[in-house]
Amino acid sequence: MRSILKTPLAVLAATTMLGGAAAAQELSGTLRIASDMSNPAPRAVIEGLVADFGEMHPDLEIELTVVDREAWKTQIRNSLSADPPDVINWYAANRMTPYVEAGLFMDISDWWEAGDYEGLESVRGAMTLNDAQWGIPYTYYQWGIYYREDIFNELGLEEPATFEEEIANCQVIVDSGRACYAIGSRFLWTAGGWFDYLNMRTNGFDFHMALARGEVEWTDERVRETFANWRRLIDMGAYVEDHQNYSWQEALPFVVNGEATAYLIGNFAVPHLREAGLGDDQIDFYQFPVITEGLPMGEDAPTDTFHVAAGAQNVEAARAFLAYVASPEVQTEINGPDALGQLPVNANSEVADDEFLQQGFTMLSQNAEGGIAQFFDRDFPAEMAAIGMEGLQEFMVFPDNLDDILGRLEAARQRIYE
């Protein structure tokens, strides 16, 4: 075998995990794959998919091309259109939609019949559009308020359940001279995350989910509820300072260092964190609490993908690498904590005993009960996903403009919905 990558992760050496047609089939030709798992450990957890899976095809080569993860999100439909790769990473639901209806990727509907996919049939739906699938998942993560526990002791601050609860443990937090929240908001998404769980909390899921689709108007009162909640914090000096000129791992060291005690992200950020020399004594987790009593719990857990590209040339290895990512036994590796770090989404895959990962499959699984969403940049369409950041971005940084942010954010509406 000719591959591009011969590193393995020692957590993915047991190829004998496998059974079925991906360990049994004979493949060959080449395989190329392109994947946005640029950072460190999901680079680490792509090579190592990649070495274990050419050690069971040796007369199979596979090309693996690793682009910026920002980067990818402008460069997919080009690699896509011109001299494709076989498989690619993306996300599930509405992010697949332009690629689906270009006709970029491959209608996979047969495989999922065949039985390739046992123990995914939870998340069919997030794979399906015009019932038909294109893609599968492997991992899937919670969003929620990662904070230093130790500065909570402290303190004497306490877990809040509700926003009021909140915004009284930020303004101790204030007073003791720190920010209440870290931010890096110059990719603009993490902004996006803010503004979901006020919204979901303010309005509950199936309003946002509806302001998502394009049925809300954006200047609607119950949108400016979401944002006046939204300027309690702002207003109370809650967000580290400049924020806009930090990606989010840029930010990460205002948690470390102690200057910031909180972060609304993903379970992502805690590899990162721990690395920093925050041991899980200094750090824990609670779910962003309540704004509006009785409306039901709605969560952000983006679910990351492989799709098969339309344009494929070696389609039998391609279903193959499928089948080997969607295997409980593999998606019970790459996200345990020594790898992605987050949640399989394989029915029969066992999550891994580690704090944080327990404590999302909890909360996603018996407190969510409103739904789960995919996350702003991937419900909204993708135009006014882009533009909404940008008037959440402007909103954080400059509140007064609200008016004029929500009359563009409108305009666009009508004009992409239509």
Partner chain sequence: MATAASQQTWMQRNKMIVTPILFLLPGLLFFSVYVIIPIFQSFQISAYEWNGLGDLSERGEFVGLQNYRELMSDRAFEVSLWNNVKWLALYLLAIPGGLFIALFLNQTVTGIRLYKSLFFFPFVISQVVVGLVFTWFYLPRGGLLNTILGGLGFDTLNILGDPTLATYGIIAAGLWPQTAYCMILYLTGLNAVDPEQVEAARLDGAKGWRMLWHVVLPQLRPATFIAFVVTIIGALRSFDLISVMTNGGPFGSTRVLSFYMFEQALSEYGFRMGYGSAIAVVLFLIMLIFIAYFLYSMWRDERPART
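What I would like now is the form predicted in complex with its partner chain, since the data block earlier showed the form predicted alone; can you produce it?
We keep it simple here and write out only the one chain, dropping partners and molecules.
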């Protein structure tokens, strides 16, 4: 197995030891880590982290369990309930709520206060629930419209800045016999991405978050306006047909084959597009265009996290490991193009020299004044997200059912947020 952190080891040892109390004594005992980084690249990253952290602390024994990423979403509750590991992976924002309220995550606000995570101030909000911090992020990525640059050139199209331009572009694309957007909505969440952006652009980030907190009715006129904008795209045939049958991966070939010209998706789609043979001159990226003039842009940038279990045995080692993961050098390394290929959470880290990561980083740091959202299924409570995404998928297939869908979501809202 390759070690991803060979060179800066000495520097690292110095920086991570700044963490305060943890520096005083050498770590010993066993540190148990349960991780959901099961895909090939993330797996190499977590294994590399464990190997290098172990090298720095020879007396510490590290037990790493890697669980399949999808399976972990349901296994986490069993894992935390009985004999929990010390450190675990999860997601930011509302996805933490059930575990925080059940007292299964450790409150690590003191570690934030003590300066363990210098450079992470901007992402602290995503880790905050009930005025306390419950973990640290280790990576995030932008969402946006990934499109076929070559087809845009062929049709003489420019990256649109407004929704009207977007629709005008789309008309040209539809007239050329293609679909504007690939989407696979079988597992529902991809539809959540579209709603996030349309709602943030139509009504603004703050309105979107108020809706997520259950403070706005789903039958509100402003929500209907979002759906009316969405419907313009659906009615003009912008989306690929039968998208309810496909997963997001199964919808990628539409873009690869040029049957659809763009895909609203997270940056995790880029390696797949490259592997399928598209060069960087064929794919490009733009920010979701403006719908309502003058609204500051909000962006989706889901964050993946590390937490300490409330029942952790080796808290000292867990604290040192979290500080290690958050440090600028490690952040640069694990988010690099040959590792996770995503954005580092530490402001003092370097963003990899990659067309998409650079664009995404610029967008998120300079052009997302509205705010950074996590994602539909992370900002909304789990139940609301499940019912909501099902309604969104139904709307994309049968837009005429809108009244019925909104009535259903409103009934769910009244029950869930009581």
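Here, rigid core means the biggest group of C-alpha atoms that superpose within 1.5 Å across both forms. Numbering follows the first chain given and starts at 1. Model, not experiment: these values are computed from the prediction.
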| property | result |
| --- | --- |
| Is_shifted Gln313 between the two forms (CA, 2 Å cut-off, rigid core) | yes |
| Shift of Cys170 between the two forms at or above 2 Å (CA, core fit) | no |
| Rigid core superposed: Ala71 CA moves 2 Å or more between the two forms | yes |
